[in-house]
Amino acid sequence: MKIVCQRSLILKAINDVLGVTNKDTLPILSNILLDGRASGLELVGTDLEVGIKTVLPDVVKEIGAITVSARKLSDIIRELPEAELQIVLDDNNNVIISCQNAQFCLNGIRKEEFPLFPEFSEAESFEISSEILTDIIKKTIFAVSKEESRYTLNGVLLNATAGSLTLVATDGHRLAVAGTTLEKVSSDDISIIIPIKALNELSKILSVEEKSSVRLMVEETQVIFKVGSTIIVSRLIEGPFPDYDRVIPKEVNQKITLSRDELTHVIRRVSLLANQKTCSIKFILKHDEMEIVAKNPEAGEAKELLKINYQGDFIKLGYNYRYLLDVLKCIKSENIIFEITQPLNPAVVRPESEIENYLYVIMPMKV
């Protein structure tokens, strides 16, 4: 095998697959597969749950394949100068990396010991703008549960029907729902739970890609994302996702319009004296005023007043301030709509702009 290409080109390809290499399970999974073919250099990484393959065309001078330490290869190429480099496989499974006056030799492991990349078809699929997909992933993924025992909540529910795409995530304390329109879905409606790791890796790849489209394909137990010359394959989470629509309040007593930036800054200031174990802050609503309060017996008390348009009864509400800041970071609209019913009922946060098809439900805390 002989590869000749620019340092920046192969470094980006390595970084695309680096996140799924995992030395904690099988040693071979900490390696990256370099497969030089007539069609181009395939770089593959996997942890057996998520696999990523990307292809560099027109860089293979001699075909061949080998696996090497993903981390070592990445570290070496990152430190090389921006210039043309050469990667050669010798007869002893050594990988020789040369660039200008520098040369490195990495021990390789034969391709045959590396897991096969899954095969797939493009039966159930649709395309979506990478920019839109990135946005709705960002608006939901932070609400995924981190408790391994609640495995169906360890991913994001994706529902695709003719004309619409919806992503949903919840950890039992909050719920995030984001949607967009779809031109078409190639076959039946799609409803799957995608592991958070697959979406994190997809988001990283999309963050460095130029504006493009993403093709999503679904098979029985796996989902495939195709972005340009890069493919991500992930196992799906099997099991029932909660009936999230039941959590969304159908009747609202009060709708309060708030400046997103102003509310964010007030919460950040007041939360400096919040109990960092409970992360609890209070919202006290009275005629045309909202007072946000944090109290911690070990640190002190903070409060700040906001002028609002509120004509309802005096009411105290308690929320986790971190959960509120998470959603405020995702909303683009200058103002948000804060919908409330009773102190112990869920509240809803929405962007004021109807262009953003987004809502966020947050469960209350006792105050």
Second form
Amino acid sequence: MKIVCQRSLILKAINDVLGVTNKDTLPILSNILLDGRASGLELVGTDLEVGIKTVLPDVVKEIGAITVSARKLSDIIRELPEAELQIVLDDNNNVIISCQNAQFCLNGIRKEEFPLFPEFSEAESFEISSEILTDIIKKTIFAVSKEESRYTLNGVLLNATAGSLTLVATDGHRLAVAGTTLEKVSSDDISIIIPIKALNELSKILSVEEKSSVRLMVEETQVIFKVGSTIIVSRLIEGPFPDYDRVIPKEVNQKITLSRDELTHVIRRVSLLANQKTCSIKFILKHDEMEIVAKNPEAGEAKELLKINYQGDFIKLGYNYRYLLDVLKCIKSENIIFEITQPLNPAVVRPESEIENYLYVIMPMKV
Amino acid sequence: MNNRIRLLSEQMANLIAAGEVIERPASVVKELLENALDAGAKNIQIKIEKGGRQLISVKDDGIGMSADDALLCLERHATSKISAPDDLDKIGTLGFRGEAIPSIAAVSRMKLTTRQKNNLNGTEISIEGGKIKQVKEAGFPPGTKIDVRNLFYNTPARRKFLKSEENELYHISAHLERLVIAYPEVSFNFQHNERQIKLYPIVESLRTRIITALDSNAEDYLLPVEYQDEYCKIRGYISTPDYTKNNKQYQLTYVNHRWVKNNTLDFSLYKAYGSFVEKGKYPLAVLFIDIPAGEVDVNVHPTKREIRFRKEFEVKKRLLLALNNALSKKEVIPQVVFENDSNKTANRQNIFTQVKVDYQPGHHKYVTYKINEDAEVFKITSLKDQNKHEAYRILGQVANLYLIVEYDNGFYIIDQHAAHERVQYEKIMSEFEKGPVESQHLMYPSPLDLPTSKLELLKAYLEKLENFGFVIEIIGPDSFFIKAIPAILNESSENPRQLVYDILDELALNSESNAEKKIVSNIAASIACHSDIKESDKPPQIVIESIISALFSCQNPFVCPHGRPTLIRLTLAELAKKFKRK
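Cool, the form predicted alone is there; where's the form predicted in complex with its partner chain?
Next comes the full complex, this chain leading.
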């Protein structure tokens, strides 16, 4: 194998697949596969759950394949000067990287030890602009559960029908829903749960990619994303996702309009004195005003008054301030609408503008 | 001179005997169920009212009795199960003493209704305090039904000692559960106060019965145990070492289908798992040993709870082999070595290795450092109270695990992780004492799956659990949902459901006292577990100092929340002894 290539070009390709390589499980999975074919250099990384493959055309001078430590390879190439570099495989499975006057010899492991990249059909399900997809992933992914015992919540639900695409994530304390319109879906309606890791890697790749589109293919147990010359294949999380529509309150007693920036600043200030374990803050609603209070016997007490338009009863609500800040960070519109029913019922936070197609549900705290 | 000694009337003798056999409503249930099972019943209905004070009724579809037999069974020592002394050596039925029915009859108002399949008419007998009041013919489906009303009505002393309705029901359910597991081929319908508490349908396998009756969460963790030779047969299920419980309630052993408590069996389990199970954790185990009746003596205790093996070592050897086979199939446990030494030395070795004394292996002296929180030595409230804490000096760290501190005429070896856990734990405990407990409501209430015995326990403690942030809602007679959890749990990834199970397990151990403390300490321990200082870590000096100073001010600095020791002390006197200066 012999590869001749500009440093920045191969560095980007390595960084695309680096995220899924994993040093904790099998040693071979911490490696990256370099497969020089006539069609181009294929770089592959996988943790057996998510696999990423990207192709660099026109750099292969002699064909051949080897796997090397992903971390070492990326570290070496990052430190090299911006110039043309050469990667050669010798007969003893050593990979020799040379660039200007520098030379590295990395121990490789044979390609045969590396897991096969999953096969998939080319039957495309739909295509979406990378910008829009990035946006709705960002609006939902923070709500994914980190608790491993409820594995169906460790991913984002993707529902697609002709006309709309919806992403949903929840950790059982809060729920995020974001949608967009979709021109067409090739076959039946789609409803799958995508592991958070695959979406993180996808977002990372999309963030360095120029404006483009993502093509999506769904099979029985896996989902495939194609972005330019990069392919991400991820296993799906199998099992039922909870009925998210049911927890979105349908009847709302009070709708309070608040300035997003103002509310964010007030919560950030007041929460400085909140109990950092429970993260609770209180909203006390009175006629035309809302008091936001944090109390912590160890630290002290903070409160701030907000003028609002409110004609309802005196009511005390408790929330985890981190959940509120997470949501406020994602909302783009200048004003938000805070919808409440009963103190112990879920609250809905949504952007003021009607066109925006996303909302958040936050479970209250009893305080 | 008057003669003072006289024979007791039969009624009096029955009352005394009843005291031995019939302790509480649960014993009545147990005796009646055993009779029903001995009669070959396939469907058994148990009705309880007011925790058994008002009514205990067991109805079966077994072989039933003729009118004469029905009358005779009310006589003391009347039994169909044995006749000659030799029979005692090979008891194959659950009951045999012929004491149960007359004993129960002596302390209650009983109605016995029975019919044999071939007889057209059934018999109904009413007894009050052991005296037969009425015998008549009655229509009845084949089988036997015994209603026991007003238990202990004529022994007020005993009646006074009955616990609350929930508590008695808990004991009944516990007895029932143990029996139910041994008889998957029989269906049991359990009702309390006219409400069905649990229906155990006939199932095809022991495994299914264990999952439905004992622990539905264990499904993925059960390993089959099988062993057979000419001496005995062992079968059942045990859990993999990674699935454990906080107490022994989930370890059930049966000899010839009778649930028993036997130290040999307990010890074999303990030994088979060895160090693969953390101290204070117990794997689930349901084991049946079928052994020729002559090889066990069940006639040790009136309630037959205790048994003796004729050849204890033979049983132990086979059981260990069976357990070892089951576990090694899973490839998680190394070979268990059989020792022909006395049990005592083996035992001591085991305890010793559990106390980590890395710096002086093999010295039995340190066995004394196995820490027991209740031991008198550790009743001093805190190290700080002794006003000596200024004098400590941190000497360093060993293997990124232990801290060495010079203090109080000697030095301490401190497990930094355990110490930090203890510090966190006490901090959380004090937070609980300070203020109101906040709870985070859940979007999707989490269903609780509980065995019957725990259902009543949960109901009894609903309010207390809510005081600590667990809002649990009753949806149906045996379906509960966690609606909210203590907000303090947000920070940890602990599964709240598991936490509720653990708390209930502990409450079941001693359900009357200290409930609040147990709930809080379970919550606190589960949070403290996720502390920042990992086991092998080299924290900066300033952190080490703060941990030690906080540890020395703890209420109980000697054990971590899970019961492991946090520190080991070595005094100058001991050092002097080791260096033969004294």
